[in-house]
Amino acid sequence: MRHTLRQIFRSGKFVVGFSIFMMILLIVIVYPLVVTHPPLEIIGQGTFFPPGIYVSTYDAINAPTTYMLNLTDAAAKRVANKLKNEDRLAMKEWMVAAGVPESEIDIADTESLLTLWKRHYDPNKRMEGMTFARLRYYQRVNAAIEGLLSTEAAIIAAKNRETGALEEVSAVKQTDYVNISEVANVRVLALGTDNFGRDVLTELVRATGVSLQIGFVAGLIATLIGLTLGLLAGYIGGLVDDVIMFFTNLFTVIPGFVLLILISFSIGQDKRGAFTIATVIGLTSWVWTTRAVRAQVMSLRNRDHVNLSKLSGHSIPYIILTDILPYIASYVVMALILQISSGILAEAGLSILGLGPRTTEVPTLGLMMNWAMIYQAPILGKWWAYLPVLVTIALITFSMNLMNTGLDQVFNPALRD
């Protein structure tokens, strides 16, 4: 067995697969006893947040200490954020129609691109050949880079109780900056929001160990269904084999996708929770598994070894379990793992169609992508929506055939160096 180990964690592909897939793991372990939060609680009013760190504004203006950070390009990059390139150029096309000599304007000299437009934009004139939509662009742009080069400081004031006038409280320069570990609400939002506004890390943390569990229960039901009846059929022969082949046989002209398909939708969404969802992943998947298992037996039935163990009076699940199944052990293993991918693939397709584990309990990969596609998130530019539960299932399924691939090469003496 330590020999068998050692051969196996010398393999290259193996170590790899088997390292992403640890590391996967580990991931979905520890992270919930660091955020304890519920992954489907509803933590913002809008939806599709982008990635980043989401300070208090209230708790940020009222924060205990201000620093004055004199950074040469803070300026710069508030001018960046609110005028951006496509807008420049809009405000260029503006003032050309106007009549404004194209050579006196410069969109890369923020100053003087503002000056002029200040000097010339009026927000009521609408320009021959110009639409509605097009005058409220202008206007939008107008109100955004409002004061943009100012440098007072932003007033707050707050109601004098007796006379019910505005008083001025204290100023925010723009100069002012808060260390963001004395602001007291701090939420950090490393892969943004889906369309319910909750936090996509802590959803695919959740999402990922609960498609693993449906996959390691759907490829242990169907292994062992597949095992079992390609142990009997292949060991027994005969009318047993016949009786076995004949159903197996059956269920592979039957698509099982399409199967699955069809026993989900039947069983109602109320029902569909996630174990019976890998239930009949795992009922459906046996096929491949129960004709390679029973190509390999019908190989070894005749062996001297198992023969020996005939003539000794040996029962037949003694002879099967002692003297045929030790033989073809790494195969089942190899079989296992390709079974367990192939669930997290099945529940990922069935919950795109929306025929996945009912939505008001726990997220899955497959239910994160049902989404994503719901709210349009590709169509939106949304790609924190979906794009790192592709890169996991991606990761979950590539680290599995690695491992698969690098036990095929220990194990195949075809395949060996």
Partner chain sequence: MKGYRKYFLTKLAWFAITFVFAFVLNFTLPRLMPGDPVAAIVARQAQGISNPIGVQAIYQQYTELFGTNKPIIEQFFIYVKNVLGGDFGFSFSQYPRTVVDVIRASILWTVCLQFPAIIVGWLIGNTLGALAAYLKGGFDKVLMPISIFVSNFPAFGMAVILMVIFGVTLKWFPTSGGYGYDLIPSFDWKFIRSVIVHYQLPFWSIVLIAIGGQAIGMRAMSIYELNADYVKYSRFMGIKDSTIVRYVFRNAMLPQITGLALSIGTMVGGALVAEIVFSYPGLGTTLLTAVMGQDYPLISFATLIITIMVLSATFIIEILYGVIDPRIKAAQAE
Second form
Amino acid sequence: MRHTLRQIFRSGKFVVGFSIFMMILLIVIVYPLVVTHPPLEIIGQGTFFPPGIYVSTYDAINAPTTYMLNLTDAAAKRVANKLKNEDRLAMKEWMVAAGVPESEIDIADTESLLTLWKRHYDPNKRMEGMTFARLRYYQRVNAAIEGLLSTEAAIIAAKNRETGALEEVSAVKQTDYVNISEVANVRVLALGTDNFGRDVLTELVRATGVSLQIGFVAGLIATLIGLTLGLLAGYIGGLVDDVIMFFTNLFTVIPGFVLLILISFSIGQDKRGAFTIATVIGLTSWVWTTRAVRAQVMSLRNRDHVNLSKLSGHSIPYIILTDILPYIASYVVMALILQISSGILAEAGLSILGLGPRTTEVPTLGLMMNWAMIYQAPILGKWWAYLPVLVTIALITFSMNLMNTGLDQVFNPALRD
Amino acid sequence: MGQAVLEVNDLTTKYITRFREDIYAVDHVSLRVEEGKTLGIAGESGCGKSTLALSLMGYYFPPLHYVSGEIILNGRKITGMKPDEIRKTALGTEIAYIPQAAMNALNPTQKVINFIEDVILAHNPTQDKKDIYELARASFEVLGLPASVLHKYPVELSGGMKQRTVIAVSVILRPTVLIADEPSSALDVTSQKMVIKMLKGLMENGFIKAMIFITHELPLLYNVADDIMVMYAGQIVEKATAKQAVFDPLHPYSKGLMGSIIVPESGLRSVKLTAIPGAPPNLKKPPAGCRFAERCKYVQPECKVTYVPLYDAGNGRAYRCILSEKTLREAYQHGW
Amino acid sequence: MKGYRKYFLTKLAWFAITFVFAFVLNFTLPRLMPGDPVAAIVARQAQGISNPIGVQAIYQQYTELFGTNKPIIEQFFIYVKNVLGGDFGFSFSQYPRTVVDVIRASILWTVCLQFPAIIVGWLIGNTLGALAAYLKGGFDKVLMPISIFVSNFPAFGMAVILMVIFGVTLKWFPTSGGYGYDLIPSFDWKFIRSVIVHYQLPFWSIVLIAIGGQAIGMRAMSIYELNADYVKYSRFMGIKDSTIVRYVFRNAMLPQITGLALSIGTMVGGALVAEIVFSYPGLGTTLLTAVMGQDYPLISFATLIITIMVLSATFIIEILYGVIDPRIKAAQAE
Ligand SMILES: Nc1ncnc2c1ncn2[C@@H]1O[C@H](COP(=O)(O)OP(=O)(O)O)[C@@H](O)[C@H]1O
Ligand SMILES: [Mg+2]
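Structure of the form predicted in complex with its partner chain (previous: the form predicted on its own):
Expanding to the full complex; the earlier chain stays at the top.
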């Protein structure tokens, strides 16, 4: 046993797969201890907030201390940040129309663009064929730029309780800074929010946990059924074998995916909890394991040690447990790993079809993918809503398959290249 | 001394494993096979017999590599020749081989006759397919195989039949030397007898001029071979005539291979070679002294440290042991 | 030969039994679903009718029409009778279209998409796997991890990635549909061009998934075959390496056909999901609409068609490889 383990851990593929998998598992376990927000809590009003650190504006203004920092490039950065690319393009368009040579205008260089703009822009000049709306647009852009370039402080005013008049409470100067650690409310949304306004990262970690559980339950069920049937069919043979093989053959040719769709559908949305789905997946995917185990057992059935055991009058369960099972153990472990990873994929496929677990309690990787698809995240370019999910699924299945390949190389030397 | 059809001097070859380790599985081997003779090679499994068989053909591909020494086949030195030239002019035509796993030696998706066609066309691309068929049919007939075998796939043949088919295919081009690597080991007793009979008949029927017969059952060689070479851990430990090797072995290892009981003539008992306690040394790090020392009953202190050469005992006889012939024989007779 | 005929007939019988079984499952399972799909249609149809008696009448009418008021056994026999007459009933969600009508419109899309994609993926995958086994070294070291990764990538994931890269970012291909939404199916050049352009992304996403798994299988098979005893023997009989390579790849390729038979069900499943991602007008998308609309006649028929497709493909492949591979043939005739 010790020796086998050592050999397994000498296989590079296994170690890589194992490390990735353990890392995922560790994150799934540790993250909720650190970040205790409920994973399905809707925090964002609106869809698909981009990843980043969200700082409460109100609390920032009211931070206990303000610091003054004189940073030379602050103003330029402020403008650069505010001027969207389309605004720059529009400015260029205006100036070209006004006769500025196109080669002089570099919209990437904020400073030179602004200098040119200030020199040439005339808010009242009407261009040939320019709509009134467009004229107003340019005036707005110009006003915004001027506002940005002004050095006056922004006034914070509050209503006076009695008179109802606005009174200045404080002024925020352009050189004012707050230390983010002194701001009361800061929320890190490393992967932004999803279509419902939920924190994607927190949801993803929870979903990974649930999907792993689904995969594990499905894999365990499939492997247990497959192992039991395979052992019985392979060892006892005869009628038992015939009956088992009848059903195995039947379910080999009916595509498991179709069966899965039918069963999930017939259960109905309300009754489909995560574990119901896991059970259904397990119940539809044992066929492959049964066949494989049966083949292995048949090759073992007439080995000397088994015959010896038979002669010594051991019972069938005893022989299966002590003379057969240990020999196929490594094989069964590999089958289990494969079943787990294909269980995770099956849940995802079902959820995409709208046949996944009901959506109200727990997230799963498939459900997250489903939501992202329904709300068209890929087309809208909201990568954080689907890419991390895909990467997680791929990492899980990839790591499990690597482990399996590694195990295969240890236990089937013939496959070593 | 008759005319040598195959002469090998100091041949060394090695495997390079995928962990870049060297395994010298054939270590400074010299041998001579004369026309009309059968040379037997015996030794436990893992001692390098199969590797020697492969090395003798002068055609190397990874993981096996040529290191040093020369092979002279029909008076022609083939070591140093271009591989493709060896392939065209020697393989199958001057030297042929029956692999240890003859059960799987034929391409499973090809009919026997198609494989024979490929073999012959590889040496003579212009040969007519009808002639090839005639040739094959005639050969099979002489060797007592039904012509129907030619149109079968290997899976359709029984074990013994497959083995005999492989033998017939190997000699289809009338090679000078045939190397048979454990041709009968995997068969049942009846098939074994048939195969041995067939191999013995090859020379009488003019298919081959000499044979190298490899087995891990030394006693079996008594019926087949004229001379016997015993291998241990990649080296030759004894060379003798069949009679000497069986009834008067010198090297303690050969002695061990024979077991203790020999019933002369009729029923040589095939003693399993595992009869010697212990296991052969790891060829990745062979011991500095005598490689058999670890398992030898008669081991001397210096055996483990000094290199033991192959001592010439006259009349083509040689053995690799520091003890004298006399000491060894006395030890075998009266105990140690 | 006799043994072989027996094998063929057994296989055929199996095919029939499986078909019957699948048929029954396809009928029963969707009908076990809780809830009343007829009510849903009625609600749609009766929009604006405030008179409860009128709604009740419409409800009655539909229950009669779909036969949902009878016991399920009776429904089954009616269904069988109708099916034998080629009538698979009405689609609930797309009433008054019949399910045959709905499926007829989508099946060709699926067949034309999946069949070539799986074959192309199989061929490319096998070639790459064989090359990896033969060339070894760098090619192998790069190809294998990629293949393992790709083959474990969920099918819909591949579809999404391709869609984002080539559809959304590079804008080379449209991201959804089987043809331009502003076109009417016809045989003019503009329409065909549109079909071809829309075909690319779903096609390649299925191909890519198929490639990975096949390449891995083929590489393992080839390595196994390259080390087989007949290779050594052939070499020492003086046969040219090029001829031997031909043996090896033929022998490695043949069992891969078995692999294709076994995995075709999974592949079709993945491909259906890929269709959904691209809203391709095939069976996958139809199935999705059917699921959404709780349209069980349509679900029954769609899954039945998929089952038949997979069954026939498996059957044909099994017979085919028995014919071309003597090893299998011998095993089959036993
Ligand atoms: N392909 C190979 N790669 C590396 N080492 C090998 C290979 N084949 C055989 N060997 C090693 O070479 C030694 C001799 O093997 P072999 O010639 O097959 O022995 P025998 O035929 O006497 O049983 C053994 O130690 C074996 O481990
Ligand atoms: Mg050997």
